[in-house]
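Next up is one chain by itself, shown in C-alpha cells, the form predicted alone.
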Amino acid sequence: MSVRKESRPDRRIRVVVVGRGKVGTALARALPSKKYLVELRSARTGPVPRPNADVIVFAVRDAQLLSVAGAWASCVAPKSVCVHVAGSMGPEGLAPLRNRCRGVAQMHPLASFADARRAPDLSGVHVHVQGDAKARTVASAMARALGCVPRSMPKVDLVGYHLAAALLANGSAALSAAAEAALVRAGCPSQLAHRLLGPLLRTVAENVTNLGSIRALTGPVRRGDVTTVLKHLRWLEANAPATQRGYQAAVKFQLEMARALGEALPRDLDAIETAVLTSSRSRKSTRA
C-alpha cells in the first residue's frame, strides 16, 4: 500500500512589483524564480489587496511615489515589507505605508535601465539601501539575489547622490550621442557607429571601477597634446559646431584631472586651456 506524500507549501518569497516600466520589469525578470515568486503589476490599474505578499516593490517615478503609496495604503498586509527603487527619495517616500506593514525602505540600484525589453546586467551593481531594520534586511537580501552589492549610506545627501548618478548615466549617453554623430560625420556607417562606441565605453567603465575616475583619464588632455586638441577644435568648427561647446566643457573637466595627475607639463595644459578659451570666444563672436 503506497502512502501519499503531503505536498509541501511553496516556500518562495512572494513579491509584488508595482510598475511595469523599465526598472520594474527588469527587477521582476531578474529575481531568481527558485527563491522568489514574482507578480508584476501596473501602477495605473490601481491597488489590489495582496494578503500573501511578503514584499511589495514600488518601481514608479519619484514624483508619483507618495501618491501611489497612499493609494496602496489600504491594501498592504501587516506582514508585508514595502520598498521603493527611487533614487532621490529615502524611505519617507513610502510614509503612507509605514504604520501598515512591517517596514519600509529605499532600494535604489545604481544602474542604467534604458529598455524594458533588454534589462542591464545587474551583477556587481551597487544598491543603496536605507530604512527600517526589517525592510533593510529584506531589501539587502533581494539585492544580493539579483547579483548586486547592497550599500547603506544613511547620511548621504540623496539629492547630491541622485545628481551624481544622473550626471554619469545620462551625461555619458548624451556624450555618446555626440560622439556617434561625429563618427558618422567623419564617414563611419551610421549603423556601425554605436557598436564601435559601446565597447569603448565599457573599457572606460572598467578603468573607473579599477583605477578611479581621475586615473581612468586617457587621451590628448592627459598627455598635454596641444596639437591634437587644436585639430579637434578646428574639425568641430568646420563639421559639428553644435558639439563644440560640449567638447570644450569636457576638456575643462579633463584639465583639472590632468593637473591632478601631474604627468603633462603645466605649460602644455595652460596652452590647451588657452586654445579652448580662444575657441569659445571665437564661437561667441561668430554667433553675434
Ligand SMILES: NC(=O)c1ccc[n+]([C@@H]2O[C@H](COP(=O)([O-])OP(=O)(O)OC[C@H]3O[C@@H](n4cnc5c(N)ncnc54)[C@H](OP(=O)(O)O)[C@@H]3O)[C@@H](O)[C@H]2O)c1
The other form holds:
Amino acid sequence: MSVRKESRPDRRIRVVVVGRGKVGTALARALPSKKYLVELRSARTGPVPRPNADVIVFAVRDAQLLSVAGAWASCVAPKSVCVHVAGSMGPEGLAPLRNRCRGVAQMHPLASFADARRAPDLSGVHVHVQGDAKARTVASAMARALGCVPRSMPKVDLVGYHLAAALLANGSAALSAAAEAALVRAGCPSQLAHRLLGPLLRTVAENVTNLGSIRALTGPVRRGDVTTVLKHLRWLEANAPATQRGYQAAVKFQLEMARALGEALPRDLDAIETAVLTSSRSRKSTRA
Ligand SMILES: NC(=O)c1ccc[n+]([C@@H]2O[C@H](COP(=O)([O-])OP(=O)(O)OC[C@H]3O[C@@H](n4cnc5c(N)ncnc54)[C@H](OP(=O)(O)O)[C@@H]3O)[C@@H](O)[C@H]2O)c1
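What does the same protein look like in the form predicted together with the named molecule, given that the last one was the form predicted alone?
First the chain shown before, then all remaining chains and molecules of the complex.
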C-alpha cells in the first residue's frame, strides 16, 4: 500500500531584514537556514505588508531609523517583534512601531562590519539587547543562533557605550591606516602593508580579551625606552608629519597605562612625556 507523504508546514522563524547594507546583509546570511527563513529587503524601496513575519530587523543608518520605522508602521503585524541594530539607541529607536507589534528592542552586535560581501566572524561576539520582554527574548535567541553572546545592561548609558565601541573599532582602523602609510613610507610594498598589520592587530585583540586592555600594552612606552620613542618622533617629523599628532595622543594614553603597570622607571616615563610635549610644542611654533 502506498502512503502519500504529507507536506510538513515550514515551522522556521520568519525574519524580514530591512536594510541591505553591511550589517543587514551579514545578519541575513549568517542566520542559520535550518531555523530561520530570512528575507532581505532594501530599505530604500519602501515598506511592504509582512503579515507572516515573526521578526523584523531594521538595519538602516541611525539617522533614518525613526523615519523607516514610521514608514513600516502600517505594514508590521501585531504578532511580529521588531528590533534594530543601532548602538546608540534603545527601543525608543523603533517608537513608531511599539504599539503596532508584540514588542521592540535594540539588538546591537559589538562587531565591525566593513563590507556587505564579507561578513566578520560573529562567533563569541557580544550583542547588546534592550527593550520589551518578548522582543528581548526573540533577539537573544537570534543572537545565540548567530554564535553570539546576548548581553543586557539596562543601566548603561547607550551614547557612552556606543562611543566606546566606535572609538575602538573606528579608531583602530584609523590608526591602522596611519601605520600602513608609515610602513609604505619606510619601504614596505604597498600591497603587503595591510597584510602585515592585520595579524598584528589580531594578537592585540587576543591580548585585550585575555589580559584586559592595560596589560595588553607592549612596546617602548611600557618599557620606558626613551631612546626609541625619540627615534620615532624624529622619523615622524621627517617622514610623516601628519601622523605626529596621532602618535603623540597615543603615547599620552600609553603613559597612563605604563604608570599603572609600574614596570618602567618613573623618570623614563617622565622623559617620554617631556619629549612628546616638546615635540608637539615645537610643531605648534613651527606652524605659527
Ligand atoms: N557597520 C558596523 O560595523 C556596525 C556595527 C554594529 C551596528 N551597526 C549599525 O547597523 C546599522 C546599519 O549600519 P551599516 O553599516 O550596515 O550601514 P550601511 O552599510 O550604510 O547600510 C545601511 C542602509 O544604508 C542604505 N544605503 C546604502 N547606500 C546608500 C546611499 N548611497 N544612500 C542612501 N542610503 C544608502 C542601505 O539602503 P538599502 O537597504 O536600500 O540598500 C541600507 O539600508 C546602523 O544603525 C549602525 O549603527 C553598524
